[in-house]
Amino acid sequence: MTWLVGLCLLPAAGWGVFLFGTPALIVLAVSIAAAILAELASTLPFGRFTLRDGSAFLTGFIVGLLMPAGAPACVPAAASAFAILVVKQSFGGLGRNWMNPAMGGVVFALLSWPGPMSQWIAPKGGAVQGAVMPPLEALRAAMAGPGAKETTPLAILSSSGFTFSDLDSQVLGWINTHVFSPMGISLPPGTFDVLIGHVAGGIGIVSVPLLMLGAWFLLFRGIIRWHLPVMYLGTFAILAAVFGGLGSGNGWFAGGPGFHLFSGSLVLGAFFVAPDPVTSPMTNKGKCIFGIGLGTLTFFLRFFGSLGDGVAASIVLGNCAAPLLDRWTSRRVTGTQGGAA
């Protein structure tokens, strides 16, 4: 299981190398380096080889993707480690971790080196203006200036001189004149960027369209349930809708949930980390309440915190209720067959 969520990584990998160069490839290969080092030194010396599983190469791959292209090697490393080594062997490995461990890492890393994870590298043919800021990041230090007078993200982003790229506005012109235009109305700049993931951003979260094309494969194969990334993704996109303009001043509705839908590590971690066997419910009830908690979570730490965008942190929190959630939703036997002995 853990090789083939691996591979459903890929496209997005990839799409990550292609907009970030051989930046992004060092962090993705320091990463999952750090993790299968930290894997056997932990092991081998007990007799144990347990890189076949898969879970050391996938944890490593996790967290270099959640990282910025320009992050020092030196962080994905210690991530990666701390992810193995803490969180994952020190409760006795595979199966007996409490969070999941990649999570754990970038939890880690954000509050132990917070300006190199935020050493962010322009796309590849990306408009470029000032300091490289993802448009997620780019939005909150929008929100106290001029722009947040607007009522969605990206007008927002516009008004404060946040620049897309040349290919999104040929796009966008092509089909607002075409399409949009006789209905009388037309897409904001930064759509078409925001939606192909042509932008600054964590390496392997940039592309929703391609981890939506690996989520599919894993629902389609039974690797992971519908219930956890539907209700995750469901909950927080309503609150984002319904709340998410409160805190521009723009009021209800106004919170532009398929900017945020978009943004940031969300759908990764909807589909990819949340789902995770050892960490979250075993009942589908159990998951549809988890789901429920880290879209509320996510959603209050997105908006109103500092850690992120809030995924990891949400994950991390969500973790710790999962064992709880499995007593109160697991069906319980009350007698036993045959009386008592």
Second form
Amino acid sequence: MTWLVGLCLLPAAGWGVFLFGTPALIVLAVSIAAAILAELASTLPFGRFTLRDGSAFLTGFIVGLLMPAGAPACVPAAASAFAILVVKQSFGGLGRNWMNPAMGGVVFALLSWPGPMSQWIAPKGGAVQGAVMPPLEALRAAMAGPGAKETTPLAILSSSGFTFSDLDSQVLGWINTHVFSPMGISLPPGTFDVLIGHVAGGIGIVSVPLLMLGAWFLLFRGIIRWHLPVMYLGTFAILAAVFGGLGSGNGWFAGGPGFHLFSGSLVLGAFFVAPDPVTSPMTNKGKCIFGIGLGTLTFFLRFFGSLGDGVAASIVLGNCAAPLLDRWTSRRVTGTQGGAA
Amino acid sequence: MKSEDPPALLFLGLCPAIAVSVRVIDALWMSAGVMLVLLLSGLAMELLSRESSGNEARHSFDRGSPAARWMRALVVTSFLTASFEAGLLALAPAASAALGIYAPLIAVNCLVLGRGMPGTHNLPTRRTVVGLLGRGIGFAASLVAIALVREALGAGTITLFALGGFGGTIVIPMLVEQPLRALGFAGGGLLCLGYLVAVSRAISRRAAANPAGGEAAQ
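Form predicted on its own already given; the form predicted together with the partner chain follows:
Below, the chain from earlier opens the complete complex, with every other chain and molecule after it.
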């Protein structure tokens, strides 16, 4: 099952390697190798061999997917090692960790090395002017500055001087003249780039369509259930739509939830990380509450926080509540009194 | 929780332990304060309890109820902590500034560490002193160990006293450029504390399981 999840992440990873080239491949290889070595180092002395369950591989893989392609090799290595040694094995290995290992490792790296964790590489064919940044980071930088008086995230980006690729302008120009202009609508520049993930960012999280492809497969095979991701993304989208514009002074209902759903690691987190059976509630009701909580936390951390895009930190925080949610929502066995039957 | 388990006791005096273990030197000052106040307050409590148990109780607070003992311990410890604070401010202003609000919290640590020690057992003074010293050293060792790990890994430096040509700070090459900053945050402090407790628990469990270490805990 774990291997299948890894397989579903392959298209998005392949896209990242295609966009960012060899550095992305190195980061992925280093983070996976570090996770496997850490797993071996922490289990072999006790006479156990646990690589076959695939969890160490998946942890390293997800850590790598969230890294910027330009990160120096020691950062993914340390994040993976921390994830396996401290977050997973210190609590007794797979099934006993209360926090998602990959997210723990990423939060550790974000806290420890904010500089190396933002060494982005420009995507292949992307326009490079000034500092290379993912759209989300650029948006936050623009909103922190004065005079971000546009109504949508993409408009704020354009007015702040953020450039999108030539491909984007060509495709949008064609679509706008042939499809939308008769209807009196015009898609803002950047729509195409953000939609397909032709932007700078974490290796495996830029391409939302390819992540969704893997997510559909997981849903179809019944490996994850819809409750958690739908509640997570839904809560986040509603909060972002209603309150997201308040920070830039645009008032209510001006957040641009579409942009936020397609940027950062939100989709990866909602479909591949948060439903981790070890660290999420088991009941459907619990999953729904968990998803709502994660969406709320992600909204606050992304719009008012400073730790990356808020997904990793909110999943780590949410994990603390998962056992409680299980207790509250588990069915009582008839004839007993306790909730934790 | 066994009262001879200093790192576990640290949980009770957690706030200062996490706050002052970011730099080794702050941990050293804090340890010095705790040991001094612990020892002096223990001795004072010993004398007070001896005085009041020998004669008829003259004041209501001299009666031997636990609450009265706690009140006495509180007053004595707070007084000594305030004295230590004032002394630190006069003699080592830099250390006083570094400890900040956490210097008054020495009183909390001492109350926790000295719990059940003076005034409740009729121990000879010498054993009281030895016991308190042991607890103080245990606390200091734990605190300095945590501070060493946190500062060395979290900042790439080890800050000690400036002495002669020595500037007071050992810089660890390589690590100082990209330290594991997360360990310098409060969460990193809790992490180190957790590992310290785990290690000390493992050691004491092993000692208990080993029949050579005295009566085995069956």
